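In structure tokens, the next block holds one chain alone, the form predicted alone.
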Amino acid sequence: MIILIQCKDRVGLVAGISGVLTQLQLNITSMREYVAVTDDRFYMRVATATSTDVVQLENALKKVLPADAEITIHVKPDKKIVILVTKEYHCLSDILIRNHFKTLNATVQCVIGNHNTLKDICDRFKVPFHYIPHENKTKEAFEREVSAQLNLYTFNYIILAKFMRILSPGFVAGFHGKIINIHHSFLPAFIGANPYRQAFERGVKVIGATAHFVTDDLDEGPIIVQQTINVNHTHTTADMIKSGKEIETMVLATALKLTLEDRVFIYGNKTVVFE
């Protein structure tokens, strides 16, 4: 059982917190805490090896908490995505093979792609996947065919795996805190599109990803994982290219590992993060 919890900060909370579990005689394998002093903002995660009923450690939860405690409680830690693509393939084979093999800690649902071109991969993994195309259509119409196909199955999280299309404000807000996004720079450097040629035209020694929950304002949703990797005046475009594709691959799936295993809370446009 994984328990989260954020609230206002005040004394005693880990006591209060501790004293419910022990009364529900749930044995503690994991707990971290972090207080963010200017926010004066409480984080929990804390892992136990039995469970309870979910309704009465809530209620007891809440009675030792401020009122404008968030407490979220997974009995069943495992979780269910979906994956929007377009035509790269690095970010989602990386998916679809820790899939495969299960250590994921979760289940890919299906893939849904507004170019045809990685349907084959996904065949060969044997996850559905959904040709939706944009064109000829407005963005609303669009949308609509993804979320009629995105409705049919049941998920905790949508990942945009190289998905080459801004999702409008009314989409995004339906599924908030619930959409990842792996941006191919270093937010919030190279905002847009062809960062790697906006790179290398600005002869930039550093060149990095960005793994983030997405939000109505254009790559600048919070972050959950950020990495880069040293360049020189040697590197092409091409070669930056090649480089950024092996650093998203890395960053998006440890962003995916951190949240799906309940290790990231969001308040406001940043995140803590239990790694």
Given for the second form:
There are 4 protein chains.
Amino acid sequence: MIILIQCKDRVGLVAGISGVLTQLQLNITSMREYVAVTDDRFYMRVATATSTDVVQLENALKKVLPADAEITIHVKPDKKIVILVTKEYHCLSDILIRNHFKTLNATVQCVIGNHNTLKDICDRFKVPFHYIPHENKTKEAFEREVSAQLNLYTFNYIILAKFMRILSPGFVAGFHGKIINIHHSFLPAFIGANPYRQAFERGVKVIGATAHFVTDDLDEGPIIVQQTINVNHTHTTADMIKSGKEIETMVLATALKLTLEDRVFIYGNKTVVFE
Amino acid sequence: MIILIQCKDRVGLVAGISGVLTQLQLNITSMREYVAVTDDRFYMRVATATSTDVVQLENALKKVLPADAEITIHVKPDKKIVILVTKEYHCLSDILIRNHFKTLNATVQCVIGNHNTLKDICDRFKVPFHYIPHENKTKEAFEREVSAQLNLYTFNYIILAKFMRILSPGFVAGFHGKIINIHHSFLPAFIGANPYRQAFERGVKVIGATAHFVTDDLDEGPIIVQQTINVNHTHTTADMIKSGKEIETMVLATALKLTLEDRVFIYGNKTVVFE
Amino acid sequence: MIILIQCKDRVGLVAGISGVLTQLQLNITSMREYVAVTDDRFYMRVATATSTDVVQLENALKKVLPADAEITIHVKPDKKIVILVTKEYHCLSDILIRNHFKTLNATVQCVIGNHNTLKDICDRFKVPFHYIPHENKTKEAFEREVSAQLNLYTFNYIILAKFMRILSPGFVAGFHGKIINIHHSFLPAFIGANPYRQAFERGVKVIGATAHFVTDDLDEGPIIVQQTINVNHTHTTADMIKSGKEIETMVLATALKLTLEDRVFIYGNKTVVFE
Amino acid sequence: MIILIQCKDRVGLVAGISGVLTQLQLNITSMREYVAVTDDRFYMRVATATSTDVVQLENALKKVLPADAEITIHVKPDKKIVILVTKEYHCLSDILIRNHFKTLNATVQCVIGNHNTLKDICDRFKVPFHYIPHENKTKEAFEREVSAQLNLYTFNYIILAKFMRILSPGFVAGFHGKIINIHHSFLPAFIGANPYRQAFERGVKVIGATAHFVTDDLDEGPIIVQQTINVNHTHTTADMIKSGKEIETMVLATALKLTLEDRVFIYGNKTVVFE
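Alt. form predicted together with a further copy of the same chain, vs. the form predicted alone above:
To see the whole picture, the full complex is given below, headed by that same chain.
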């Protein structure tokens, strides 16, 4: 079992929680705890080798925690995800390969593309691909179609694997903390379009990528993972795009790993990640 | 306060320890815990905002811990260190600068050199330098002199900051887990002498440095920190030595920071490091 | 065109070569040159925007170069590769994806496996897979079958993408500088079997991977690319294997990119790589 | 000798230059060349083992180069630098140590501080320190005093080693390509004040530092070196400042090494760096 707890900090939380776990004979294999002193906020992730009744555990924990506590209990790692794409293959292919070989910690339910470029690669892995073009439609109408398609599946996370449309606040609001995006820059540098062109023109020596949860505010959601690589004067914009794809693939893969292993907490516009 | 606990694992340890801390009104600001399942061994580091009587705390903890428990309690971070050097200035200078500006988390008590090359830099910072040449002496006689000098100081750690003599098992035995060495390679690659020449001849593309506790077995002690940097065909052995000094300085600085902040446990020939 | 030149160094080489290129109206877009002073050896890579007759160019270059000069001229980047595998999917899948989307700078001719585990993934991408089991065969007999299969294809490089059989000196001799292997450790650390177990037992804080050309001497061939990642006490051998796969995939991909873009020279047991 | 050439590209430049060098019997030990195709601009750095008359060489080169060519010839690496500081010791100390042990590739002529905090460390190394407070002065008056002090020295570069005053365009104009600043963020992220506070509030997972030439536009000058390090949720603003100092020190040291070894070209708001 994986148990995630987030609440206002107070003296005795660890004693209370670990008391409950001991009482229920849960053998702790890993416990991570963190108090954000600036926010006065307590975070804990516990992994146990043995299992117990979830409702009983939740009730027992509630008794020793403040009223605002968010408790999430995962009995087994059987997440489901859906993926939104446009035309670029690198992130999607990486996920499909891991999905195919059962090393993703999740099952890909379907892929939705606003172009049908990536239908072929999904077909090869027998993953359903739904082509929903955005052309000649209002954003509202497009998103209504996407939602209708999503409603046919159950899933834990929506992954934007180089999905090049901006989702409306209305759409995003329905999936708080459930949409993960890969952004092709080291945020907050180069917010918005053409980050590699911006990077080239500025003459930077490092580029990067950012995986983050999506919120109303474009490129302002809680960051999960960021990584950078060195570039130099020989890199054209095209070279940076090419190198960027490598790091985007890695950063999204890492963010998925951390999220799907239940290692990521969201609070405000930040994350706490127990790597 | 910083409390370090290491013992055989059993159910209820966290509950027991955190119960004691709650009872003594100790406000936990950070708690890190790890169970090495292969060894069945439990490690915990607790930082508290408030303080209490050390003897009382230790006795209370003993009651909830197995008999083999090692408990270390640091009331405040006032470590003392001594440094052994030969001729190279880079690691020593870095430590002397941090010592001078009070950002080392420790006080340098003295520096002992088997050459007097580095006396001048110590003088500039008013740090005692003792010149103990090794020439025309047995290792035993040399180490006796070093020991005699060390005995005039109280200290927590001996830092080998590019000290190019191999210490005898007899000497090392007297300071178990107290001697930190910086080795000029990415162990276990290039054990022994001239690692950069070996690296050059092998045509490697990465070199590194290792900070480790010293044990009888040359270059086999528990590793605290390792880092690597890229090299390429343009690097001569001399270039690798130059780049190596940069990384040696950084790796030793990081290892000292971690050790002096009481974040490092030793068990067998390994470390557990709560970064 | 890409022109690679390697020869004994002497005064006037650059003047001679660039004179020839100017005379033949070749517009240089990139020129990299390096003299290994320890070996007294000259390396040059020239990329040109315009093209000319290869035989004429080679003859003209020979006139200005020492007798020992090795000249290689690539008119266009149309390499062909074959891949040998055993059971692990990560490196192969990464190559198949790049091959499928035409971003590999080469075409995969076929995959040969001593197990048939990876036939399925090859089938999905319509890449020929040949299953040649090694069981109940002498190494000689096994390699004869592999050679027979290879003979049906033309190719520039053989890629060992986690091929877990050691090739005989006889086999290797036939493909000098043409076989690229991914080794699951930071060579020369942890030579041989089970490097991650060795790494775990030694308690290292960094692990890595090495892509190298294969020579008679196991794990001693010229290194093309090495990279490392940090690990810590929480990593079991299994975790290191998992992290190792990520870095193996990246290191092999980088080595292939550099080799297939004709950026790698071999001399003795070392490489010169113009990144 | 180190020869730097920068000019509009045209066919035959390398042939022309290397012809001159051969004619003058200059033995090339390293030659790096780069053509920026977007700018149609040619850059070359040549290191020679032997030496010749500078004026004769320059005239001979001019004959084979376009009229706009910038030729810089360094006979020996005897640069001189002055340093401007405020209160922070880390970058200055690192430079003073390298200066003291003659590994800086330059001589520190003097240090100027707008506070006298760092006088003591300069005194210890017998490096002149000039205290020029900025308080109760116009920027103009302050800079006039700084200029007057600088005029007493000859120097190649002004290093802003955590100098926390913004220099006026008038001051900067007098030293085009001669002022190097270390900025405490990964530009263009977090331009301006308190980058670490901004980074903390945004919840980033990577922070960095940038060494750049100073131009009129604050934080917009040509970037020489950038590096990043990972941070996580446990890092307070104070922790990021502490980690930031480590990377600032390294980045400035690397930028100085590259600049003082004549490896850096400036063109527009970018650099070409032959590492």
